[in-house]
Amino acid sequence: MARRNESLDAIKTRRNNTLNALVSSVPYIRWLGIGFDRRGDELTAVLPFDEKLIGNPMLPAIHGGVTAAFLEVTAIVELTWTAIWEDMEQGRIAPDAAVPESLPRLPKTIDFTVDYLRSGLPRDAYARARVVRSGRRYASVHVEAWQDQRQKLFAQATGHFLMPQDG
């Protein structure tokens, strides 16, 4: 639970500032344009379409690579906000998230295994993560990436990821 006396701007703040501050913290990231929808705890990965992601220009569609790429980030980030949210609400991350000591170090891939479902088309996608089960070691994630339709899914993934280590 949030901090009694915080006001609810306030609270909003700190969870967007703890955000962009994990998103920014990784060049790639940025170098895609992956977003961050967030409503609440829940997260909702945006990758806006551009010219560079596309692989095949006949088709044209996205990159194999940038489509594993995107659930991988998509599946991390959801990983690393599902582990900081409870410190983030206690205050025990700085309020504005800017120093980069005050964010945790980010899960390491063991796995990751992608499903092309279909053709990523050439406009923008959307994503969430569900994590599966997270220990103090080891967690799985399962990721679901659309793009008109949330039914209509164009790829998914199962990841399985080493938590980073206290101290």
Contents of the next structure:
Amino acid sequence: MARRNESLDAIKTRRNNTLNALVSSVPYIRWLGIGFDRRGDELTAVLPFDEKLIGNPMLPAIHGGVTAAFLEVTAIVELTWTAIWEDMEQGRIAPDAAVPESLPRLPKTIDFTVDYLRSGLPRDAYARARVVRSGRRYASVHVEAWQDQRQKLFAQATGHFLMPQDG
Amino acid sequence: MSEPLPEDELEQRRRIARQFIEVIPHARALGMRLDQLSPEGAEISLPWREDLVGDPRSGVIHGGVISALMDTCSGAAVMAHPAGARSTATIDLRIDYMRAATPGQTIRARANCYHITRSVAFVRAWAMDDDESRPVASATGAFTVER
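What would the structure be for the form predicted together with the partner chain, rather than the form predicted on its own?
Now the full complex is given, and it begins with the chain already shown.
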């Protein structure tokens, strides 16, 4: 945990820099335009709507593959964020997008199952992931995504991941 | 078994399905190419691109790109099925990632709609890079059948 007497600015800068480094170092996250809101350790992924995300131009609706990708990105970032939190807080790591070796190793997706509950509307989408179980080697993560109303999910997913092994 | 379709109707169906893929903005944005479409299934390829990388350390393409490719290919297989869906949407899709796709290589997806009812289509799909003997990923999905 952060030291009691550490300045609020220093704490926020450290956490924001770490999250930014993690997110901005992945080209595909930038290509999709996904950003992350942070409240303490809680992350909310935000996918701003864009024409290139459309899968069905007649409705129109967001592509099912975009929905899957958005949920998978959310799961991977949450899992990594949770895994590095302690090291980050203790100052043992300080990831920098410009220095590849400083970046945390990412978990590998073993499988990912998406449940499409309603069609994705042409507006911004949000998602939050919950690490259901994280062991030394394997992790199970659940993700929920919504648009206008938090209670009306448009998709949810469960994925299994292989955690990065150090050394 | 239903009667075999006349040749022109089959051709028309192929054209509709082909257009269905080509007008999908996301499929175009990712650079997908429809290589084959027949009642037996669909094949779509996607060349490697730097901005689609998911792991900056290795240059391996992101799993989400494979998902989009598998989803599109599966949808195309549903549309090309002789049962004649007018439109389709994904109900659920499970992807197994067997290995990392080799950086720099085109990924090819192949999907087959192996069973279809009045309302639901069941699809299996595979994704390969240059080494076709070792698939990169496989997918199982259920899709709606709009009539």
